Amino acid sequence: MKRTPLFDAHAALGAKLVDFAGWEMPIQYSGVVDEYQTVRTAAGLFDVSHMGRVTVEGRDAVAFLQRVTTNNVETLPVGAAQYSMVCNPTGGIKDDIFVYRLGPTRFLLCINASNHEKIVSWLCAKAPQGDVRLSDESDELAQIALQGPESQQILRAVCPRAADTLKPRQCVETEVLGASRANRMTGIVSRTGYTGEVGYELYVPSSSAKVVWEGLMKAGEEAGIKPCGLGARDLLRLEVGYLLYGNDIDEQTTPLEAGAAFAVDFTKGEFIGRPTLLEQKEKGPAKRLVGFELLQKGVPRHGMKIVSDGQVIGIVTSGNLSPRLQKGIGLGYVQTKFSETGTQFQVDIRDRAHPAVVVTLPFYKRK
């Protein structure tokens, strides 16, 4: 399995390691909904240097990418970041991605560990012979997130250009750990995340990516950060109802079907799958993804089946107990005609129908 540069701070810190993508990770340090609960309340420290960050650049790298990815980056300025989908030629998604743009003919795309190779090999094949270079600096480059309401006060300790001034998907090539000549190099700050909480994420040096983490870490002892795995982002992503590749979205969904039309401008032009996703528009998609919440006790898991009247209607694909609502809630894609807010289902939990009912994302929302 792969390693990120933190990995030896994650064993020091006695996390617990799995297998993610290929990549041995922390699913959790002092638990799952003890990390959950300081995200929520403090601070959360996660390591996400398993994804992929490729940059894209010269003349010829907006065209490019308004032709790769169902997004308008022309609308995004200079210090920006624009959630996007990049989709097969039947409109299927091959992964969604962030967007930033950090010069008028320069951008950093930040893409799933899971599609890291398919993505890249996608886009060097879409790639034109004009004025456009791509780079994968998923080794030269690491990530880590912080996130939660005390975030923004400690990473003012570490970077205070960015703490200050980023607004939400906003990005900046700014000073880290400026404080100390020693510690002084660049980075790539960004008012991004996972959690639905005020957050950040930055883009180091991997050889850097110790100090950072530990400068944060160090920075936040008062607020009272902590390390978290990926068994709470997963937790913290799916109560603000976030999609997970693989989970809630692959090449055999749309993002129409998936509710991120948000993610989708006709406008804008051509691009790989627009004419079948404009036809889906026109007609209305078989099927959507939802939310839902149990009426009764009972946790949903990927793979359950979501029934009506005795008939299997859709599928769960993300589920968990919410630690905040105490009761289960999870996405599924189900029939369009059984995906109006308020309409109720049953969600087969072990051979056991638990009634559940459709409600409007998010879960949470931070006040």
Contents of the next structure:
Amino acid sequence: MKRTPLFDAHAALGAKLVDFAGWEMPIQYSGVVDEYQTVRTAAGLFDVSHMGRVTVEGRDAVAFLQRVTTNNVETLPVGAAQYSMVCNPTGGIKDDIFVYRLGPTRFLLCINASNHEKIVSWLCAKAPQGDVRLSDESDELAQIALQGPESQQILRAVCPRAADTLKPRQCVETEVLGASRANRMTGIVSRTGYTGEVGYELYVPSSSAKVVWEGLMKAGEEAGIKPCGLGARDLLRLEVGYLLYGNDIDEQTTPLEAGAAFAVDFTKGEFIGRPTLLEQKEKGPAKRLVGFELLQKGVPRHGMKIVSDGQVIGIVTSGNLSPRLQKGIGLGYVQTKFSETGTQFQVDIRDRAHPAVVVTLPFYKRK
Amino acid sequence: MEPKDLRYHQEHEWIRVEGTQATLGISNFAQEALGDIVYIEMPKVGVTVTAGQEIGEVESTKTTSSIYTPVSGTIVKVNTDLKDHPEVVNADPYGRGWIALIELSEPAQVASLMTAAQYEAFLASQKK
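Starting from the form predicted alone above, please write out the structure of the form predicted in complex with the partner chain.
Full assembly next; the chain just shown is listed first.
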């Protein structure tokens, strides 16, 4: 199994480790619910270096990204980031990604660990003859997410410029200090995340990952920062209705079905998957992703059937018990006529039909 | 160290026999492996169960796991405190985190279950 540059730090902190997409990653440290609460009320630190990081540079970088991603890169200002998708020719989602514009012709793409090789080969195969240089920086850069209401003041200790200037979905190449001034380095800091809280992601040289991690842990000591694992991350993202590749979306689903039409710009011109997606937009997708709550105690899980009048009308793609709502919550695809907020159906949990109702996403919104 | 007065099952349940009844719960190993327990689907009082049968489910933030009974009998009581506080199973799996009380129909089955020492050896062998 692959290990991130922070593996030794996780082991020393007593993390429980699991195999995630071929990476030996922390699933939890103090406990999933405790870490979840820490992120909602203070701040949590996540190692997300297992994700893939690819830079795209050159005079034709914009044209290239316009073609291989669904969102509009041309209108993305320098110093900003956008959620986007890479689709196959029939509109199926190859990956959901974040695109950071570092310069007029320079971008960083953050891709899912589970799709890393697939997306790198796809991008290379689609790269035009012109001036586009792709570089897989996944081994060179580590990625650390600092998330929670205290994260801004914690970040200030290691990266004041980013803490004071970044608005949501902005990014900056800036000086980052590790545990001490002597560890000064250049990294990319963005105000992005996967938790629904104020938060930042730091892209720093792998060789500096440990000092940055330790610097943030130390800076956040008083605020009650805790290291957090993938278990808490999954619970946090589900409450905000963020999609998880492989669970909620894959090549058999489209951005429109998944409720991610905001990441598809039909006005920008041709892109891979556009004809099929446009047709789907005009006709309306046959199935849609919805968020639902169970009306009785129970926990929906990936793969459970959604039924109405004894007929299967959909399938659960993610589910858990929301610590915030103390209810079973889930995401799933249903036939479009069952997708309106307030629609009731049942989730088949081990052959028992649990009543559920469609709710407007997100389940949780930061105040 | 697992409590010596209990008997253990390879699916990581324990029972404590008192007279003709057995209290059932899940082991410390099981609760640790599951992580934070958020919901328990309890067996129903009055139901007749057979050794090896699934009688409920434990849901954690990470996964779902079945509860099996290692003995046959009738469910006479369930721990209703767990309805609102399933996390008690994490905190005290061999005490306040008990799950069900079973009236044994075949008390001889108990002898086939593992002792604490055997269960510890079993856990050690599973790690390899």
